[in-house]
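Okay, so here's just one chain, in structure tokens, the form predicted alone.
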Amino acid sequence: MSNSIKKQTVIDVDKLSGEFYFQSLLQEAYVKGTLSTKESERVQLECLKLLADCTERFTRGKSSSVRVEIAQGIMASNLFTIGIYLKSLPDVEAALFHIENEPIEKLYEYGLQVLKRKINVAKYFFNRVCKTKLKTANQAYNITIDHGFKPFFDNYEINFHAHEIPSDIDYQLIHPVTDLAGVEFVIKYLENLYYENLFCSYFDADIIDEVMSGYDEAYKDLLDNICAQVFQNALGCQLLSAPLPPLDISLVNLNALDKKLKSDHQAELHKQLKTAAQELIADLKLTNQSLKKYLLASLPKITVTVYQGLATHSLNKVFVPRYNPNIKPIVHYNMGIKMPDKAYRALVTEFLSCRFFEDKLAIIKEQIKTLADMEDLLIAGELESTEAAMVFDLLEDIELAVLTKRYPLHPAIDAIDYSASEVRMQQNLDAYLRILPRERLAQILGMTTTIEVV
């Protein structure tokens, strides 16, 4: 027996399917010559006999024939059940040994017993998920847990539909479950969701809600993953050596992160994030080894997200500032009435014709009376960065806060939505804000959260 098993080491395990394990193992064994033609034909015949027996049980002995799609479904269920048993064995060699030395009917019966045990495992993880369930407004998350798995636990049928997943699962995980079916899919999904809940349990639910609202105020209607954003904000705090529980990333923090993470190589960025993740795990005193592996496995995807955020000046979509939609702005700012179009066009023509910037500055001081006109001129004035900075110097902090709110720091600039002049205006404002003293910048950015432009 030992020699027989050792012969099978030519099987490439990576080529085997998780969902169609039995079929892929037979195919690979036949191609590699470890399963003879005679044995392969014997297996096929026994599978057909098993189908006939199961079909008779399905019709309760009243008929020996069923519709083609029903027969195909029963066959798929049978093969899935056999695969479940074979996967429970120590290795591929043991699985092949049992295929060669056990009747297919026996393998099927063993598989039914494994399925029953796996249903209990699914119930265990579902219980853990329910106990660690987040308090969140996200509908996909709540519906998936509260209602999505009820059809599975009520209706999962192992005799004829073992490969099916009678459930309604919309919520997206950090690591989507692929290449699995039936109860195995459900177990893996619930296990992953449990790890995500476990990590989020280290943070206050209201804080998580504000983080997600910062990501998108309408996040309750989205399918986006909650844990991924919480983990990203936690990494941002770790990189900044900021307190973890608040998960707060201010606009000043984003500026610091931009400088800290700027790198031409994703490999270097991944190294920084991995170090931060390991420190985060230590600081939170995470003891669950599976949770640690789950979080670390998400770093390649997060690295790409951060790298793209740096490249597109949209880091605020990766490490998001918290936002409480229930806190309404307390300052209503009126940008003033714009001058008549004819007068404005004449002003712009005169402004652009000036040879010296001092003359342009004089026009601004003498003729621009409202922030609305100032904004238009900053866009239309074709100003260099240094020139724009001198114009911004004329503004009060609240006026700079209004412009910052209308042209956020590090936005994802979409060429479809912004003209070249508007992009230049945003870039000039960004450059000016970067050179301000930290205390003043923090004050200006703080104002943006309490201003409502009318």
The other form holds:
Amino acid sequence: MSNSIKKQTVIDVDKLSGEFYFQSLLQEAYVKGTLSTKESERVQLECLKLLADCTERFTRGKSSSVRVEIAQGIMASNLFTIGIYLKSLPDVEAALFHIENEPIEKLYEYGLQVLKRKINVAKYFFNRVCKTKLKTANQAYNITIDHGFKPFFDNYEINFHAHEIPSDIDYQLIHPVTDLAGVEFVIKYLENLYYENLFCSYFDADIIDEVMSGYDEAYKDLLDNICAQVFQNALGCQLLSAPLPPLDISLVNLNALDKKLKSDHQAELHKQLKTAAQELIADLKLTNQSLKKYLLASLPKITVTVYQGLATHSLNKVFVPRYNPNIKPIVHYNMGIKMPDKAYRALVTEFLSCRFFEDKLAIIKEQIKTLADMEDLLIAGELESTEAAMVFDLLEDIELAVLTKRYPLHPAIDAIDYSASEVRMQQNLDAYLRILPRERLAQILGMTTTIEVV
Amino acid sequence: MSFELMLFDNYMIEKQAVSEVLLCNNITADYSLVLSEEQALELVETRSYSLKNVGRVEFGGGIIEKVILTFADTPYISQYHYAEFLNELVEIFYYFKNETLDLMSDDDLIGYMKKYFDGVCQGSLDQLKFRELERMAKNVRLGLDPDYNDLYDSEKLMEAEDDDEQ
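Mind giving me the form predicted in complex with the partner chain, seeing as the form predicted alone was just shown?
First the chain shown before, then all remaining chains and molecules of the complex.
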């Protein structure tokens, strides 16, 4: 049992803003009567004087006036800098003591010193993040680390824009940073990212890549968090008592997980996940206390995700099976040699001149020997969907799979990538596939993933 | 604590500004130009109105004294229109401070205003505002010399062509 002794204060620390600390502290102190009206007016006047001095430095004495938004920016920067210093003090009482007994200008100068130190802290965490950077194809992750913080370390300006965050951060963390600004935001973001990197470093980068590909094959273009998915899969493995490093959740495992977790209420589920997380931490021998706290803090969010996954029968989106998009197809299909052009032209002319479809079928049966010729004729033959269906009936499953792979129906790109005749053939093929029995269709579509046309 | 709340002591600032404006009378009296206390207060109010109108804030003494002292020796004003003239100048100044994107210092902008007013505008505030300073602000925004005038350039070019023909 850990009981920490907390100092009694009039001011409710929870009501203080992290981003606008100084302003919220003044407001709270004034409301609670800790700061008198006279003191409050003195602080405001001194802030105004500080703004005037800073504005003069901003314009280098060449302009007596500035646009309102610039003055507001400078004022926000000043108040942020003072807030940074006050936050660095042991408690709120000390902060109020300094406000009452020190000129605002002095607090601002102390704040500048703290800011300089904090920039070094940000550099430290950035180095840690770079050293532990995960090898991944995710664009947002790579760009955020490689280029996102460059503007901050190059252009962060503590005199007039201390509250701004000049950086291009796209990658989303498990715990998004809120209620912080300027260098404080960057430090917290980098710290969180470092913990995520640290956790991911316990697993092989290729395995993580396969887990993320299982989540979504196009994960490299998504803004989703990598560590969250890795942690979820690790929890899944832990719940199943499966070996951790492969992070693989098979279909059988998913069913087992579904049975194991289904009967639980949300509170019970959270308890179960917490136990699994603690076991996971022990198994991985995680020693970093901050990392442990970071992971455990994400459990409420994961609990909700798992609960929703169970309710909507989509647990495979929470604990994802690994998928390797680079595995080569195991079947190589040769479409055969095309007939000479002259013979093909004569065949098409004869085919198009046929009055009855039976004659067309007879031509196909007698003269078409390879799938390459069949494909050409299906495109050039101007067949109705019913006629095309009868031709498709002549083909084997693997031949239908080859055609499906070569002419997938994507209406959004058809107009660009395919001719009108090819689109017509695609539509006929799609209509034919739709009326096939479900098992046969699944078999054909399964073949398309393992086949390579040569 | 919002930014607006902090600008509460307007009365004190205005009172100080009026006394500073009245001090300028000691110098402008040599040119028979004097402002009454009421006119000085009106001028300070015009400044506040202009600043608010163009979305600017000013700290310290402001530019009124600089405008008064710079334009004191212009041959195109008399006591009769003096106060009205200064009010217009102050409004013009803040408007073009924004139009030049703060790329020009106070002294430079007042200097150019004086130069054009006494020179090419021959005492016309309308010409100063709607022609010369508009052109100058455009030049500043485009990174050209403030005095650059393509109209004069084309006239010079035409004159040069005429000379060649002769």
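Residue numbers count along the first chain shown, from 1. Quick caveat: nothing in here was measured; it's all calculated off a predicted structure. Take the two forms, superpose them, and find the largest set of C-alpha atoms that agree within 1.5 Å; that set is the rigid core.
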Practice task
Would you say whether residue 102 is displaced between the two forms, judging by a C-alpha shift of 2 Å or more on the superposed rigid core?
Solution key: no
### Residue shift check between the two forms, rigid core fit, residue 20 Cα at least 2 Å
no
Check your understanding: Superposing on the rigid core, is the CA of residue 400 displaced by 2 Å or more between the two forms?
Key -> yes
